[in-house]
Each structure stands twice: as C-alpha cells, then as structure tokens.
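Given as structure tokens, the chain that follows is alone and in the form predicted on its own.
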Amino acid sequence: MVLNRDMDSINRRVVLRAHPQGLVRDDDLAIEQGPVPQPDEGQLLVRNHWLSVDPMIRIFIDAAPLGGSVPPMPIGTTVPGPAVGQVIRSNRPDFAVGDWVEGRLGWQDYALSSGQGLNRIDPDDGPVELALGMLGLPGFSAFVGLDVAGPLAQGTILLVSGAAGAVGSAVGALARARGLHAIGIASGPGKCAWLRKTGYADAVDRTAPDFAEQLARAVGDRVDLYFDNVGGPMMDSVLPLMKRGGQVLICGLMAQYDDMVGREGGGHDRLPAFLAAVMARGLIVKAFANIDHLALRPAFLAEMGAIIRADPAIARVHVTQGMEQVPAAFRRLFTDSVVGKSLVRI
C-alpha cells in the first residue's frame, strides 16, 4: 500500500466564524491557512482525502446548539465533520502509517487524534469514502433506527422522509433485503424514480401540488412505521396517515435545524396538534443515538457489506471538488438537496 499523496507545508481548515442565525450565511464560515500540525506521543496525524457534509452539523455551529443544553462551539473552531483519510504519522502501536481511518476528523486537510472514535477502514471492501456513507453513520443511523422499531415482519409498511438523502437511501436498501414494503418521500420526480429502483416499492414528489393525494394513495391510513428524517411540516401530513398503534421514529429534524427562520412553517408551534394525533391513534414515538447502540456495529457492517456487493449503484453519492467548496457544499444541503450522500473530496 502506498500513500498517495505528499506531505505539504499548509493546513487549509473550515472554521466558524460567526454563529448562524438562521439559514447559514456565506460569511459564517471560512477557510482559513494554519501549520500542519505535530502528533505528541500517544497521537496519530491524518491527511484527510474525502469530507462529509451533513446537515446535524448545523447542531453544532448553532450559538444555542439543542435549545441551550450544551456551550456554543467557540469561534474560530474548526468545524467537526466526519472525515475518511489516511495515517502518514503515528506515535501509536494500534495504528500503523498508511491505514485508512474514519472519524469525526474535522473539516480540514490534517487532523490530530489520540484513535478515540477513529474507525479503521480496509480498501479491500470498497472505496473507502463509502465509509461516511452506507458504510458509515448514515448508513449505521438507518441500521440502528429499525433496530430501535423492534423486529418488523416482512411486509411491514414503512414510510420514509427525506428517502433520497444518505440515511433515507441506506433505509430503502435495508427494507428491501429484509422485505419490508418501503415507500419513500424525496422532491423531484427524477428523485422519486431513482428511490425505486433501489429499494422503494413506490416513492411520492413531496413538490408536486397534488403531494397529500399521491400520499395518501401510496399508504392508505395503514402506515405502520414512519422513519423521518425531517421534522417540520411534513409531519402533519403524515400523522393522519398512521395505523393505530404504529410508530414514529425520529432520526433526523433537518427542516428545524436552522431554527426554520425565513422559511417554510417557521415559528408555528405544532406541537399540540402532534400530541393529540399520538393521542388519538396510540401512536408510539421514538428517538435513538447511535452511540448507545455501537454493539450493533459489526452486525451492520456484514449485512449492509452484503447489499453494496449484491448492488454497488446503490450507494450513491454526490461528489464535491475542492476545501473551498465545503461551505457551499454545507449550505446546499437545506436549499438543493442531492440524492445520496453529499461529499466533498480534497
């Protein structure tokens, strides 16, 4: 194995620069030029190859990151995102030059880690940027989630927002191998067809006029799980739609995680009208974090494994050039989402 790429003297980093209000603005983040950092004993350093963007970094950038419950992230922080790269220092006997990790590294070209948290990755099983995709968290957040549901019996109608995205595809291929009748709900007609060709027994155009209608006819009031990925406004068109006794899942709140200022439904209070809607049909609401359940990992990666080598296309992602281009990759995301996992390779 060889390293493919040298050592340079500048380490090109994506920082906060002002806490967003509301959607994210072009000058609240910016790349900014730093040394290459050095591993002290008991270090390892990265060079990263491959960034992810995902929208729960809006979480963490945000000046009240959950209503308040945890400190702001400081200014001139170096945004936390997930990163694949390779080892090419290490004072560490667990990890060797040239192994491909996986990790919250940070949105930069070099990352310091003591191997906490860093996940090894063998190119062997596939490209290695899969591993912040199907193979990764998305992909582990979907595996988790109908973990959580409990054991689903083949035909279980499941209902899924946000399909098109990297958790919501990783989802579909999931129902698919275990025979659970998946219907997806993504924007766009080409996005609806794509859903089902991989995974999805139908898909509905959440942009199109007659969108509750088309919802309706795909799933009756027979909904038995609903997997969302989104929050927002798209829950009142659900909730009519749920079996009695069914269950919600919350994984995602994409559509909140700006806060919603400026846009669609901002500032309506919907939570008594989903009380009373979980009231009326027993609904059962649940949430997860991945991290209680990393028993499940290897589990996740044999049968997840399985499904891309039965059917590599399904693992799509979307490709960005370029450090500098991680902000706008970043903000795309709650304005143009893409289908699959969104990437920005450096």
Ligand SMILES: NC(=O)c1ccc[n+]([C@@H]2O[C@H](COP(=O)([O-])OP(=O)(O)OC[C@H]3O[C@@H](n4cnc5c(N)ncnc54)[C@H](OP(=O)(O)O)[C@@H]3O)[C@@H](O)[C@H]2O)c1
Second form
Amino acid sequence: MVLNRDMDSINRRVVLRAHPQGLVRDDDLAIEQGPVPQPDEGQLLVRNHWLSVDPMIRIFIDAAPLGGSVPPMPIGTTVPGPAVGQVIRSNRPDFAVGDWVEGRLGWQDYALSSGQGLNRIDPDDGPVELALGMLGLPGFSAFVGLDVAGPLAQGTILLVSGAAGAVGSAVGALARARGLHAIGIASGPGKCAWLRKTGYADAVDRTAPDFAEQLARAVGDRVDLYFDNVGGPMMDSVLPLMKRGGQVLICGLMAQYDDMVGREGGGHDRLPAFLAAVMARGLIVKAFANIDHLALRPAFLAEMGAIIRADPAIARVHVTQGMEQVPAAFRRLFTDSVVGKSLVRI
Ligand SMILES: NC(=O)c1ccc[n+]([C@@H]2O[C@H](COP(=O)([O-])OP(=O)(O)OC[C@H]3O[C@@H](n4cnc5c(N)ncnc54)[C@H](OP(=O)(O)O)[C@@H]3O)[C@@H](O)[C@H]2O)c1
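The form predicted together with the named molecule is what I want next, because the block you gave corresponds to the form predicted on its own; please supply it.
Up next: the whole complex, starting with the chain shown before.
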C-alpha cells in the first residue's frame, strides 16, 4: 500500500562530514540530498516529521567513541538520531500505512526500517512529538534511573543536574508524583523559576557567581541521591553535600562528551577527589543505560502518561524549524541550553 500524499522525490540527510574535535562545529555535519529509498520485502518507508537532537549523539560521532572502545562512525553516514514519523509504505504485516512510529530513524526526511526497535505511537494519546521527549527515551531514562536507584522513601532529597533538560524535567515530574524532595540545577533564573513550578521543590542557578554557596544553602549536606546528567566540574560542588551512604547515579556526562578521555588535558584530574569523597562518605556510585531496562517500558508509559494527562504543560519541548537547522540545534545543546526537549520539525 502507498500513501502518495507525502511522497517527494528528494531525501535530505544530515551526514557526518568530519569527526568533531572538541565542541561540535556546524560544518562537522553536512546536509546531502539523494533519492527517496524504496522498501524491500519486509521493510517499511517512514516519512520523518520530528527529529530529536540528543547529547549522546556527540559520543557516536567522535573520532574515538568512548576512548576508542567503539569503532568510529564512517564519514558520510547519516547521523542516527531518533525521529518520529509516519509509515508511508509498508511491506510488513505488523505496520500499516498511516501508523505513527518512533525509533532511531536517523536525521533525514525518509527512513527505511525493518520494524525492529520501532515503537508505534497513538496520536490520540497527545502530540506525537512527545514520543521523543517525556514519553520517549529521555522520560524513560528518568524512570529507569529512579528504578536503578532503588526504593526511595517520601521526602528523599534528590539533587538533579541538567534539571531543565529533557531527562531532568522528567525526573522532576516523577519526583513530584512520588513525593520526593527534588532540587534542580539549571542555568539562569528563568529556568529555575520554571523548575519550581514543575515538580522541583527548589532550583539553583549554576551561572550565579555564588552557585556553590547557594547550592549548599538549598541542600545542606543532606543529598540522598545525586541524579547526574552532566558530570564534569559540577561534581566538585556536589560531593561535599552528599549524605553519608548517599548515592551518585550517573545518567549522563554531557559536560565531558567533547573530551571523554581528557585528550586536551585542560581540566584537572577529578578522580582522586571523587574517590576520596566516595570513601569518606561511604557513597554508592551507579550508572545505567536505558536500553538495558526495556521491560520497564509499560510501567513507565502508564505512570508518565498519567502525569502528563494531569498536567500537559509539564512536557515542554523546544522546537527548531527545518532540516537545515539540525546542525545548529545539535550544537546549541552544548552551548546555549533550552527548557525541555530539543526537537527539529521538518
Ligand atoms: N543513561 C542513559 O540511558 C541516558 C539516556 C538518555 C540521555 N542520557 C544522558 O542524560 C543527559 C541529559 O540528556 P538530555 O537529553 O536531558 O539533554 P538536554 O536536554 O540537552 O539537557 C541537558 C541539560 O544539561 C545542562 N548542561 C549542558 N551542558 C552542561 C555543562 N557543561 N555543565 C552543566 N550543565 C550542563 C543544560 O542545562 P542548564 O544549562 O540549564 O544547566 C541542559 O539543559 C546527557 O548526558 C545524556 O547523554 C543518558
């Protein structure tokens, strides 16, 4: 079956032109055009409408991802970002033309898929783009992180870095629903005010000159759980505030993605101070990858769906228009953050 309405003859793709050195530059990525691919037997063709720009992509496109433990992505590859789109051709019985789907479809207009890893979206559940934000991988990462942390009693003091971002805003929403006392770190008074309205008991501006003092006033040294989305120098401010026996939960390290192995050698070595704090305070350190916990997805969708139905404004997205803006929107994640989930509409 074919849905002609959406067919076009050109497929624009954001491809890797050069492995970034440090902060990604717009011209590390290029937009190329080619013919729309045609699905083989067992494949689908999806017309993408929403592309997700995610910090983790910076690791994928590095010259030596994760210190060289994964091979680099070949130059010319379509950047494999998540996307939401509509099936326009289907050679599979399990997906019909017109179905809305989410998956790692790549930063392009049209994507072929075998159906593996695709999630069907019901547009009656709300705006389809939320499947890339609070109802998608960022929200799921927040849910998984709190699950990995283990049972958290009401009133648990939870400190969250990158709190106004896609994952952090979902942590705040879950914290409010579960009666946790969440304190968010974000840049600027505007974002902090938004956090206080949307689940965070308090928020601290990381750009304030007296940030460390403000943070200490907000949490004392009573942090039960540090939900870390950024890594980097923020850890220096947080470690002295951890409660004895508290947990450091590493969700992401986006402050370090430009230089995961200290190639540039600019910063000081934080490992000795980190280990000393772990020992002195008896800290538990955990990390997780959401894909290792896919069995939690139905429970996540049920809880987060109910939270968003009760307060739709909590699921904020920041929308940039146009395929040509994808490289700049991606770069902005690291230079000029926004509130909520960053998306590009194409
Ligand atoms: N473990 C997993 O399975 C998993 C899954 C998805 C994502 N992640 C990770 O989770 C983290 C958050 O992802 P996201 O999608 O929420 O990203 P996001 O929407 O870009 O939000 C991240 C926030 O971090 C703050 N930030 C950025 N650079 C920073 C820096 N150098 N120092 C301090 N804060 C900084 C920014 O807020 P302010 O400027 O307001 O502070 C930004 O809003 C990333 O590290 C990502 O890789 C992990």
